[in-house]
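One chain comes next, on its own, written as structure tokens: the form predicted alone.
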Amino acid sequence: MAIFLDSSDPKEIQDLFAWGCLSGVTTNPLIIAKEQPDAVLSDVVKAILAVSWGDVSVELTTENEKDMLVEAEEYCAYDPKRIVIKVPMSEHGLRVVHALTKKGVKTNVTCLMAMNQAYLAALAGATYVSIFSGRVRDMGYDVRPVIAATRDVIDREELDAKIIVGSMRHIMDVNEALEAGAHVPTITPPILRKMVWNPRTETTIEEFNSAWRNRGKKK
């Protein structure tokens, strides 16, 4: 089990993993377009390697087979033990995550809605696989059963991929997702520092505290 943390801000990335509880970042280009509209690319990346331990998902913004392996390669040589290459599914995307896996790369299939998917992933090699709890939602399906059929199938046949699942926007889908079996949930960081709190934690901290101040007073 493991946490990524799905953010491309190297600030936050780097507060947060103080924590010491997370092990990866994941990013997409709709994140860094909403976060650092006029940021490079190449520099955002590093920026976060340089702040964080673990896999860095990039992902691949060209469309045909043979520009996305080139993109492939450019991510690599920034960290070639660390970047992993996220890769939309498709039949290009296929192709691709079969041709880096033969070359030692570690790839992240992205944009998973249902488990025949996450098969063909892992089939092809992928590192991680990963399922968009959202949108699986979005599309008024129950995501549970799609993360848990993924796990039975990469368990019984004894794949290497390893589920992510992401498009978190409440503290029950993280619980739900590991809860059906998602090997690494990846969580923005709100819904992150969420987790953390706790009313009755507060209160509870707020009485041990209360009582150590006051200790020896009369009443």
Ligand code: E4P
Given for the second form:
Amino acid sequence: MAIFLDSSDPKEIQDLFAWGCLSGVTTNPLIIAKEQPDAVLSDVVKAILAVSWGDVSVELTTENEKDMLVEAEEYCAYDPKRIVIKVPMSEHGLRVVHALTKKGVKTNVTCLMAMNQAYLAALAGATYVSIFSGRVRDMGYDVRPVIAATRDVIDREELDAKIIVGSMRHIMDVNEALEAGAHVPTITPPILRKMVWNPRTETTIEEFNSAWRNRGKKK
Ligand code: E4P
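Form predicted alone already given; the form predicted together with ligand E4P follows:
What follows is the entire complex, opening with the chain shown before.
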């Protein structure tokens, strides 16, 4: 089990990695466009690598096979051991995953909404298959059976792929993804911070601190 951070913001990443709970980062073009609209992608990736550890998933922005392989090579050069090439699911995508797998490059097949897609990605050699919880739910479907069925087929056929569940909207999405069989929830900074907090924890800590501050004083 592991938790990845779904962010491209080096400040947030550095701050949250200091908790010691995280073991990787996932990004996508939408996250980077929103968080750092003026940044150069290569600078963003290098900054993320500098303030984190573990696997860093970087999504391809090109759309044909030849360009995707060139783009993948460029990202891998930043840190071949830690860079994971995030490949959007498609026929081109599967061919790219197959080619990268043969070269020993780690891949994360993304934008998955169904078990059948995840199964194909795992068979093609994907290191990770990313199921999008919030987007499945946006369509009106329960994502838990998708995660559970994907975990079943991966375990039964002894495939190497690990299931990332992203597109989290609430803390409950994280809990349900883990219960359904996700190997790695990838969580946005706001949801991760909410996971720490509990009102009863706060009042309990305040009760203890206040008792300590007021020790020895007569009531
Ligand atoms: C995960 O790898 C994805 O980058 C991300 O979680 C997608 O989330 P969204 O549905 O909020 O765009």
